[in-house]
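Below sits a lone chain in structure tokens, taken as the form predicted alone.
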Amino acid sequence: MDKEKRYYPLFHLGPMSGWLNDPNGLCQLSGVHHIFFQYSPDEPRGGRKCWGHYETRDFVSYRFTGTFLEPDAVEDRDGVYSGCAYVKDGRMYLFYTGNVKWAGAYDYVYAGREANTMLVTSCDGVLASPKECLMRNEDYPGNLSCHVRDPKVFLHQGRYYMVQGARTRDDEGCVLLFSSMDLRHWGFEKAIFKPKFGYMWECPDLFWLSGKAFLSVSPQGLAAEEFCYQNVYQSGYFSMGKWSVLDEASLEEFHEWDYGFDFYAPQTYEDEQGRRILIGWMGMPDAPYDHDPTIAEGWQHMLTIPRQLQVDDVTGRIRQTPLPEMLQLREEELFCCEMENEPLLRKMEDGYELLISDIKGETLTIIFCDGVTFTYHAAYGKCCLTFTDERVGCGRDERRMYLQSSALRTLRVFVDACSIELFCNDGEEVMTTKYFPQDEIVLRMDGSAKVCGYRLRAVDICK
């Protein structure tokens, strides 16, 4: 481990230096998975927004190719904002929002900002075609604020569609739906919204699983409740049934993707095996705990491990499970035991996985290090992720979650140098957080369960 980068991840993707946020342009082309992301290469606190790029064939070995897009055009001079990829005829069509702020005394919400829908193409994620501006503010409905962004493109019933997140002048969040026959000329179809559900919807993603349509959004402005909407901003999805773009949208109950402290702006894509894969940003904009010690190391934020999405046949909700490729990172089995009468106490290193099953009894407690604890209370069917040491949590306090199935049957946990991802009941519920251990890492567990631990090796990253 680089002593100057105590917290740099082993198997999560972070920036080589600088700042990382939203995953962008996720796709697979000719066997290669492309993972673009919002990137400020020289500023760990964020700055000039570019796109960075990783590629991989197996999610074990990666190549970082550097900065793919920079804000160097008139239409994106104040930031290459988030967007997507659509693969056609051996090329990636990469759509994004070009951010422009006019000079002057503007609020940049209702005036003074351009949100330009931009396009480049690429066959390798390294070289890009000249930038094209496809839509400008005047091409969007007249009741919108200047906040329109994050295009996501898909093919449905022989026609191309694009969704974009937006904020109306009445401060209602919504998703805009456009259509096209050629990926360049777009016409507005309709707005999709849920009344009084946040003032802005970011990072929309409309996709189908098991014949059902789902709309993923990141709404801003939801009031916090005890067991939901606990972050400053949220990310989740609506089921839309067997929705057709010709029908009026019927948004069913909103389900959060993740109940931890650090998860936002996820994007999905379908790979060449037909799997729907989700990757999220392990961060949270405008959070009170946005002062990670990694800033002193010259970098900030990560992407989550890739998760495969599947629909639960019973509940109709989406399960998230780590991609099977993650099994290749298991380097050594550290222990496998029945924990019942005696608590488990183990000294650990950075980078391990826990498999916990046959959970019995009233409580299960996992102390990952002094300062951060996961607790399951069987009587209430709830889980809590709690920080008690300011140095470890850097402002994080507690997140609470009810289990769909009431009982915790299985738990799979990935612990990296400064992050924890917990998958409950085969991905029914997930909690993601950063944490910053101070001294040696001692794992403590108390309860009744079968526990197996594995040391995970670092992914290979080359330039």
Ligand code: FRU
Contents of the next structure:
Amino acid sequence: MDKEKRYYPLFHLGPMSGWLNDPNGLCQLSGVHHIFFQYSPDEPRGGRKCWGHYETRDFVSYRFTGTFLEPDAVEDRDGVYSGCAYVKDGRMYLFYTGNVKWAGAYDYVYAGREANTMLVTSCDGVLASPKECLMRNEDYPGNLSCHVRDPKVFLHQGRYYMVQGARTRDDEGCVLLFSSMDLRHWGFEKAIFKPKFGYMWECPDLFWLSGKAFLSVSPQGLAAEEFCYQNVYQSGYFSMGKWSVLDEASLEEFHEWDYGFDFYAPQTYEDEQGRRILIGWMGMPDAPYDHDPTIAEGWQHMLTIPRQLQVDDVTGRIRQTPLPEMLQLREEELFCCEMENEPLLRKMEDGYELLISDIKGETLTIIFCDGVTFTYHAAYGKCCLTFTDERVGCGRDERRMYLQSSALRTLRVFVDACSIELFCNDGEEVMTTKYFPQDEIVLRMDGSAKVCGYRLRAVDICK
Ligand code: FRU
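Got the form predicted alone; any chance of the form predicted in complex with beta-D-fructofuranose too?
What follows is the entire complex, opening with the chain shown before.
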């Protein structure tokens, strides 16, 4: 580990240098999981958007193969924006948005921007076929602004479908549904809306789990409430029940994927074992906390750990649990004890996991280090993640959530060099945040529970 990079993650994927945002093109092909991402290799504050690429067979050993796509075509000259992978006949079909901004006095919302739907294919995430432009602004319905992006493709009842995120001219966020027989020629089918639910929906994803349809979107423009929508932008999913593409879409309640400070633009894929895996961007665009100390180390942002999605039979909601492969990272059991009225106090190294069960009593408090506290209040079924030291939170203050099953029974926490991911009640709710510990890390826990701590190893990354 490079000592100059105090905060570089041990087991999360970050950019080797520069900037990372959304996960892109997630898929598994011949045993290899491909993880592309929005990447500005030379600019830790973001800038010229490319696609970077990691691959792994086991989520322990990764290979970073560098920049896969650069904005070098007329149709994507201002950014190779987000997109997806569709695997067919041993190839990845990689769809993305080619961003083009015209020179001139444009607002780039209603005029001056092209959003081209682009395709390349690849067998390995290293070599790409020539870029093809499949759709341009004039191919999208007429009532839209210039904000159309982030194609996600899937097969349903023998036909290919693509969803794209969009903003109408009346500032309504929506998802556009297209269909195709050959992955190259696409026709518009319909728009999927939830009236007055934000002005733009980014990064849509439509998938089926346990026979039910779910639409994941990252809406912009929702008003903050005390226990939800606390970030600048949100991401979550609508249940669509037994919906099939021919039906009118009825979007049920919106559930946020994550209640922490740093989670946005997730994407899911089905792996070769049939597992639905979600990876999110551990970051937040346009957040007031945009001066992370990692910028001085020449890099910024990470992807979350991969999470497996499952539908809870009782609530019908999606639970997110760390992929079982994450167990391979456990290197050593640090402690395992019943915590009664005696608080637990431990000096910790970067990279550990906590498993907390049998939670009883009125409150549970975890101080991850001086300056950041997680608190659970049984009386209200409420959890808070609070930063009290500006250096540790770096502009982050507090996030709150109510637990859907009101009592906290279990907690599983992954702590990396500068991040905390908390999975409550087997993934019923999740809170993800970056934090920047100062000096030595002393973990303090108070409450009545069983607590086990494990030291986690770093993943191997070869170039
Ligand atoms: C989401 C997003 C996408 C876009 C990409 C550009 O974070 O704004 O809508 O394609 O980032 O980097």
